[in-house]
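Taking the form predicted on its own, here's one chain by itself in structure tokens.
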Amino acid sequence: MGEGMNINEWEKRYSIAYYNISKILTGIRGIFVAYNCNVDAIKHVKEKDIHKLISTVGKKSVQQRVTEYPREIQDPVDLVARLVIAMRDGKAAEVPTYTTEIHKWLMDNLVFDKARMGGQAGIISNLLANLGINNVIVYVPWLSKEQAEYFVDTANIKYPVIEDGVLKFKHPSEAYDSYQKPKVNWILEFSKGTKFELAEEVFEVPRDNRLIISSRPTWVRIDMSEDLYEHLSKMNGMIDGAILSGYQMIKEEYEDGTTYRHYVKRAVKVIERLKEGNPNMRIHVEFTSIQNKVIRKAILKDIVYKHVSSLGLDTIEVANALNVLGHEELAYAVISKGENSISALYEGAVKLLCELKLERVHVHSLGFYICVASRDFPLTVEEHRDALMFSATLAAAQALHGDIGSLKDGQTALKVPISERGHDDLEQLEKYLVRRDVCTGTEFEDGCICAINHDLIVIPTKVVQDPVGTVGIGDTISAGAFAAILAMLRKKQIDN
């Protein structure tokens, strides 16, 4: 953008918004979370931490089981032989697991270092509860005593309960099922230079790494309880909006027969639910990589096409929802490294917008943000990218202190410096649109562009170089911009 994009004028825009957005926050009612959360158990492995599991389960079965390479883990030998396998190669993986056993197992022989809240929901709700928002409603089918423990202890986060037949509200360290299992996916951290021994051969862990246990038991269903479901439109008034996660892990087929059709079903009849009483209820979506395409386009076509307002993903994520659409050739544009991948982001969010009937698509890249949004949105291009700022804002404190407590936590992170390579990464979008006349230099400057069908808001970002932690940090990202949304449309709806 040579002269034109100033980042010192990005810097006092930044703090403008962030000062203009944060005294409104209260202005919202509320807003519902739902559905997925899981609590983190974070353990780094240490040289007898291997050698200690290795010895427990036997040498001769984990050399036989990594031979195997198992894809799933039903008991310790497959955990062992891939944590040996993670290790002996350095790479990151995630494998699944069905069965709490392993849990126990884990609790039994590898205590964690710590533990943290997982999953979109619970830390979009923690996020929410931080910033003050009036009522962060948090729906979670399966809240266990432990799950509980990980929401921040502030009043005004709740959790819905029927009592006699009447809908009220609690904290969820005091709605929980007892008799609920907890859904806890283990990390295992190992660093660079790590030595173990197994079969007579010494291995040295070549990079810093992990192996991700995924919890996935057989009662995992994303659904609602009949008697919440009769009671959702009582909380109209209590909410102006929602944010929706967790929908990757409906599955194709269910143990007792039914199928990902029905839990569809069941999830577009919430979100009808919820706008009942309120058409101008904002639901938006955390999108997220889902590996099977059956799924994916379900999503896509069934639950978000016309049912949901406001749409968050990242660049892969873009390429993944391209793809079951059917626009293959623009879904490997986005992903490949070239000068197109940008302008290829920006036409992909535009087809995400018309096709999928969406009111906003916010795309979050490493050091830039684009967002399209209807022109019948009641915002200005002023206000959505004031929006954003906000939630750059927020992903920047995140990365720096790994945890935002605060509104006032949250500003530290004005002092980040704006992104150079986001910043020229967005100098190939500019001579994109300005060649293709849908808008001029000066406009793009200002981040703000009013397209023939659409809006365009680009804005460059704050990125931390050593970050304290990157878990959540898409999550923030969006639910913060949509927070700020729903934040000014409750002001104008109160202005007016």
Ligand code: ADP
The other form holds:
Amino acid sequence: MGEGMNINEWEKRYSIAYYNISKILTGIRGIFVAYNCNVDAIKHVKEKDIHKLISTVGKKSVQQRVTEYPREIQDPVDLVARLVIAMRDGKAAEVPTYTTEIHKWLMDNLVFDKARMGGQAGIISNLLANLGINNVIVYVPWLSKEQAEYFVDTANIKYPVIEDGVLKFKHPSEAYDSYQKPKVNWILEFSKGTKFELAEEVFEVPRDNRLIISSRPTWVRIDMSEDLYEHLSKMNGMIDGAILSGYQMIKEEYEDGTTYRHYVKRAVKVIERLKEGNPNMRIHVEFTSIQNKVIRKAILKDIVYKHVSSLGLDTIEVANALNVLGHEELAYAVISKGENSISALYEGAVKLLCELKLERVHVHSLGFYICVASRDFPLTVEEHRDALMFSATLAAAQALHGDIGSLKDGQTALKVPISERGHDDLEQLEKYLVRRDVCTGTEFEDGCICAINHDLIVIPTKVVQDPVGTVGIGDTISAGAFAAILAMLRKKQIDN
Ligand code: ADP
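Would you mind giving the form predicted together with adenosine-5'-diphosphate (ADP), to go alongside the form predicted on its own above?
Let us now look at the entire complex, which starts with that chain.
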């Protein structure tokens, strides 16, 4: 390989990057975060629990429902049947429920072991608040009393409310709608070896896994109250950027006859409004897996295209995005396990950058990140790289501790070693880029490449061997890097 950076040098860079970014993070005036948030109720299902559930709803009906394989949870029998299937097969599954009755039933019949903040906007706003960002203005269209309890109790988390025609900010715990029902997702975990009986047959769970009951009540709308929309531009001066997520919840059609087009239009108007009067406002969208291709395409071509500056996603999501943009072959290459997958990933990221008119695309994978950015973005490749290393340190901290209470907590992850495997994976990309004359081996080694029509930044990341938790790490990576970008942009603005 080339002369450049070995793992030790990368480690040094990591410390410097974390220090550099930590120092300037409070320069950011604020970040607006919307839309999706929920409560995750987690229950570890033991033998006695599954027996109790089966006998509560009746063996016969469960047995019958198992053969019908319900695709949605309408009643407790559906729920127990899907749990039996998941436990019998040891497979992970996610099944939607469109009523909040199931939540009530589970509270009466099972109760959770622990509950935590869920949903991208919820996870991201708590993270940013813990990192000490001045104003974290969070907006969730369905803020219930229960939900409000899961926001960290810090003064920098602010929920916008309009009182007597005036925009004010309160902590979510003082701003919730007392008539709003909570959106609670249940995560039912089970362990290998758990035994249960159904219709004279004894089953043994073959693998640790979980069943997620995702709550999608009909009142869930990715939208903003008219009041707030009218006042949005008044946040000017309080925020330097916005992180938007949850668009995957938009449905093709609603019971009242409206379609996704209505919500897509509204989503775009919100972005336009946020940018009004502030040409420096940056918008990051956190992309996520979505089965429905109509919605996936609308998110990319109507919401993201031309309106958004920064996109964060994992490798599977890159493939999904490429698929609806008409690059099926490249999408296939991205998910193939072969040597070419990393170069396909890079080519795919460039396609997203150019075709969606973005300023930066940040792809995270286990062991490395790839970021492509437009050449006229006002940051250097080294600054982009600092943002990535800062976010990778946060990701490792989250894997290590389960969550990040402060910048100091994040810093503890500097001791997590850089993944050799990730470092090695990058060699495939290096070979490809050198062969294509995009850069020389030496240029590749420090991860900062100025190609002809874009900047490319690649870093090996820190990977925690036995993670405490892996939920929401992707969100942490994207939000951490984007906050770092905003901090550097802000510093430039002030210095000039
Ligand atoms: P989620 O939506 O649950 O966050 P994603 O696939 O979006 O899932 O993100 C997961 C990302 O988290 C991976 O791409 C990887 O970069 C990072 N990650 C996962 N496990 C670890 C770990 N043990 N140590 C460090 N980073 C991890």
